[in-house]
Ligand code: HEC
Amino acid sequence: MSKLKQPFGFAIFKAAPLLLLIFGSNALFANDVEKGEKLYRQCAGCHQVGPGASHAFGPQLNGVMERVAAKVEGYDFSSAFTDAMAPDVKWNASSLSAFLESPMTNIPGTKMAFPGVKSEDDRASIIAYLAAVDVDGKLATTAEAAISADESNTEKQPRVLAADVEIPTHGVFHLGRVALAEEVAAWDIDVRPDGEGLPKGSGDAVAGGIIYDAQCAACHGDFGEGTGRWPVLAGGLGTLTDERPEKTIGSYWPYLSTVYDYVRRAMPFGNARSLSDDDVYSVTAYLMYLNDLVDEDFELTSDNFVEFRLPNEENFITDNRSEEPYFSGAVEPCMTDCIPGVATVSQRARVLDVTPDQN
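Form predicted alone: structure of the chain on its own:
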């Protein structure tokens, strides 16, 4: 039995005054709500709050602490989520904190493919913020007053004028400071087609499938077919000459390093950079498997990575536009009367209304 079906031992957060009793003071409450609002930004891509909030990939969360869990008009919860909830139960601090810590472990099969908020303090702040947002999406009056009072009690330092700031001696624009070597290294994570920048590690398609199902399938489909308007990742072989080609990793992308680099840098959606290097190897191997490039027992490593070529690589060419006469720095670009006669439309855009009907 899911622990969300266990009897709730904590009072439900229904209003800001109760939060004040828990947090002890207006200032502390204001800090937690304000901190929670900032932390909530990682959730806002799927769960809207505020006046006019609507359902996105996840349900809108206005008044979530006041309404029955797994029941909100206009949103279709997963069967795993509804099955885990006792009838007419409401979230409380304990149950919501447990869920946010690891949604996929707490409710296996939930559509919320999010690894969770590991810090107990951060979860408490997020819950404080959600508890202060009413069903209309407005921040509770008590919360607004507490935040205003906290701001008014803070001694404000006089604003330093730009004219009074010493101008740095470095840089063209004299802004900021020179980045530290470790700061540059933290951002320097790109992976090139020749393997430059690739971290040491390995991962197999089987492990990648488990990670994919938990953190990627909600958007990209169980087999890379895409859901809704999210990108399709697999298939499309032989369609590039069609009027509407299916541009996937297997049919269109030029380099395997592009796959690894993008997953490592930007995925999962809403929780980028949360995967380890070996996790990214595993997911990349699984995406190769979905595109029929390897067998299901395939292991991708930093040693064999550069051996693999994607099917469409040869159709990409080096960008040599800078060598063309038009882009030559020694030649002024033509701006008037560049061709003899009257200009004619030689090709038309697929969206017809962007190409003028008259020449």
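Okay, that is the form predicted alone; can I get the form predicted in complex with the named molecule now?
Coming up is the bare chain, nothing alongside it.
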């Protein structure tokens, strides 16, 4: 048997002062309260907080960050938990974070049957939220403002008499409501190869280069070559029949409209829909330039857009898998003596050894 885990108090709290250093100051907390309140919903089934909170399956957690562990009045802690917290462990950011990571393995026998919060960030947010709740269950005022603003739109409406509801005239079941033109415009951003859906506007490769360097190059590389494992956007022309083809906008994509459409809907990664329509024209022009399709001062506009063809457009064919012999449905598979001789290994997965470890 490999080593038993150290008893909780022993293993984790010895390290507490060090952890505190890593965790840093209270500044970390303030921003996280709102997120923490949401994450706390996974704890709320067992722990009450707020004015008048009482013990439930778990102890109430009002002001827990000011508390000594396992000492809150009126709650019957398990002996495993009490022992692990003896003599006096004070809850703070580091001790709570360590405990919450995996309560059941940290304190074998605890009643807190909860697998834990694996993400350190999430734990920090939950702790920030708990720190903002005082002993009376009041939320520190600034935090409260942020959260109640968030919740106001889920407040219960007064109930309406069923007979007073107006039934729309459209459709079969008369459900849903008519979408307004502004709403459709806000969401309908797709662009087709024939130019349908393109917004009016323009942008040039020079402006696109500035945006690209600032907002795209970190992942996609200065020349679209891709850094690390992030996608490659340029180059690879003529490599499609190579042993290792490089599929890029220039070498593989059939339509320019897809570049405009995709960048507008999904990039930059982590900040989608932040570019203006003209910015997207500029970046698209720059991506054409990186693929040697246009000169560096090229301007792309809603008027000249559909003139441009990407080199690989003609090389896409429709699905013809059904013509492959085994899918034709005419062959009865062989059942006996299908291949002569005994099987010998020609390829082994272990050789490459790229499978993640089991534990």
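Under this definition, the rigid core comprises the largest set of C-alpha atoms superposing within 1.5 Å between the forms. Residue numbers count along the first chain shown, from 1. Note that the coordinates shown come from a computational prediction; the quantities given were computed from them, not determined experimentally.
- Compare the position of the CA of I127 between the two forms after a rigid core fit and state whether the shift reaches 2 Å. It does, since the I127 C-alpha is displaced 2 Å or more between the two forms after the core fit.
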